[in-house]
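Just one chain is shown here, as structure tokens, and it is the form predicted alone.
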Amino acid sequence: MIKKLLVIGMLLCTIKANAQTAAYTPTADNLAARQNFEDLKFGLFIHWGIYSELGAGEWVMNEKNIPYNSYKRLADFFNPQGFSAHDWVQFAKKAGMKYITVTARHHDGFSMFGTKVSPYNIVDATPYHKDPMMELAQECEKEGIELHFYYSLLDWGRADYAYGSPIVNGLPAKGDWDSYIGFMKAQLTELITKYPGVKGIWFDGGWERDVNWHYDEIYGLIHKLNPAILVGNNHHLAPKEGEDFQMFEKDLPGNNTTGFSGKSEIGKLPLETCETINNSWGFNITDRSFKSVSQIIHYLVNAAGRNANFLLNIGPMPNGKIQPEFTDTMAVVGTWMQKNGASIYGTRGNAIAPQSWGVVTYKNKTMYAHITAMPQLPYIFIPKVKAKVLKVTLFTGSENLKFKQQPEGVFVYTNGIKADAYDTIIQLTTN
């Protein structure tokens, strides 16, 4: 019996030891990534596939029901001329974003760029011949603007996939599992090893299924091909072992308006949360409901007060065109970027919870309050403010404002200060 219980003990040891191996530990250019990903704050998402073609959103495909071989006809007529890579990177530019994180291959298993492990993709299956993927890196790299690739781990087409198959055991009952697994490993070295720059993976869709997604291993594999990429999954749950950065659809952190977040608590990674220009993803030609220049700003304050990047979803023409209604309104919030992005960018939030006022933003000595409701009283209150603090601006001038600071947190007067149309900036410095 004590022999029986030595071995089950050294068992029990080596499965422990064995799973603090496998624990993933971030390396410095993985934790250098995470901050320099936190200081950009403002992305541009793209969501740009044959879908578009159809004008209906990038669930065209799932919503009307289209069988798979005759949705792939869309491929055979698939050219957007109109696609420039410089055109995308001075879009984000001029709304002063940083980074851009775009669909290589969404749901409906396309894939935008030039994969030799499946013939469905826009160099091979369309009349383009190019691959939009390595012209957007090359320019993403040459401008200073990251690039992200979104992978979609659901797939409506694929045999091996088997979509809509039962789970039995924790596989599909049908199709082969270890070869999709195998695909998706092949497509993610492409994407890693083959494009200049590549900074993170966004995946999506594995909430399709309950299966074993090998995260272990796809993760893995990620980081072996290069440590310092960030990987995120929008899984609507707490983050996973091996990830990166923590996303949240549709909402910001901490709320769940949309039903997606209601299990994902937020954990100690970089955060960030997604939103559309209108309300839709892909290309929409009947979605008129266009956010305003005070919609986005306020959503991209409230993410960065709350610690959170803000990624600002297009879904560009079949041509691979901008829509104007998206490069107009993007061309007034980058013109008041220019003149308030040091409150954002680099900045860091949730020291002080969200107020009715607004949020607070900080960076080293100067904290940055941003008032998106001017309230009724002749005041602000922000609380729990330790340091001791020394002066108080308008962001945008130099006019003292009174000040009291107390134990319980620091009131400013709002008497006589003109209110900016979008955000009024207060900037206080301390010790």
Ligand code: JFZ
Given for the second form:
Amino acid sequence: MIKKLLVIGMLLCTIKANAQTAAYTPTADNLAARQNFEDLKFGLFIHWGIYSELGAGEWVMNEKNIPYNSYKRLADFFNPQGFSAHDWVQFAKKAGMKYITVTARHHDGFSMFGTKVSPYNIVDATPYHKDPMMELAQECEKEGIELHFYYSLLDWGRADYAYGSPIVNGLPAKGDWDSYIGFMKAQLTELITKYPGVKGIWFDGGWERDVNWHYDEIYGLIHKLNPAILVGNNHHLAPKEGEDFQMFEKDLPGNNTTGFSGKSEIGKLPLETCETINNSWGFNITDRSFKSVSQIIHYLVNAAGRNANFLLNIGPMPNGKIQPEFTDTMAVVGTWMQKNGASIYGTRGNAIAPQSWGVVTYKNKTMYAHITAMPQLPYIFIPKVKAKVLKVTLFTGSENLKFKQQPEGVFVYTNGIKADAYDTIIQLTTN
Ligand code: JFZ
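Having seen the form predicted alone, the form predicted in complex with this ligand:
Starting with the chain above, the whole complex follows.
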């Protein structure tokens, strides 16, 4: 009898171990969603929460040592009467962006959506009493903009997470990990099943502690609820089992200027890189280091040339409105994208390494050489072009440009061409 139980027990253990290590096989729908995601190229990242009220970024509680119990009061006076899902979506569309990734819950643990599993949320804990994530999801669906939710694994306030910091008074030294994982699973289920059209979950904060995050269960749950949902995690490591895209923070894939990306070897998944429109993620009232139109277009083009999407962040104001500096800049970017977007949307990159003059994107039999720094010499050299080049023109013109193809690459003569203020695009038709 005892022996029998032991055998059964051992069997159950192996089944469990197998279940945990079972390799993730993305469904056909998921693979199609990945391709579609790669086609989008340009997305809007939005950091918005009760922290926005203080105008000092989303880490303000930590940075200003605000006791958690005082910080929580921000919910009592969060009443974003100026929030309009329509305006946010129009902002993205006018800028030429195709998807939005928005903070459903950041490290402060405040849920910006109506949730049944915590009273600390915008519907129940603020005088606003409405769910902006629902309005946004519905508006995105109506307007053909894809929606991803940012979801923090780190929580500064919950007792079961037990964040170890003196500003969070009264938390137990040790949390209740099973309870916390269960809470996240319940919230993720809400986000995926209640909100229409959600296409991705963007995890962050797992770098806070080296523990078992039960990614197998969490990612498994997401893919069980909707196999096409794209899972990404800002853990700054090589992609893990169950993830569908790889992200980079404040760096082009392959670069490591921030020191965040040192361990992020580029894998085979779709790539995304995020960057801020000024120097802040959440609304920052003193940050006036706005990126220029040229910087933003160059970042986008450089990401596309490296086969990555560009997710550009804004922090809307506490009333829900987007500040005019952002609107002005992005309207110009959008006008440029309307004219030149076909050389970016739906293309792929990385077939040809970045050059001193710029990068190359391609789609079907057309290559686009994006000259972001006009060379001193009257030509650009594109190395390792395997296909035979039949015709070269400016992307915005029909006149043939002179070129010379050799086994080692193609020379395109750029003298006399009319340069674009941001990116001069040369179109090469191959056979
Ligand atoms: C994280 C968040 O902490 C931040 O608030 C914002 O949401 C951003 C998009 O993501 O920022 C990080 C995450 C990890 C590191 C640095 C910044 N890191 O590991 O050095």
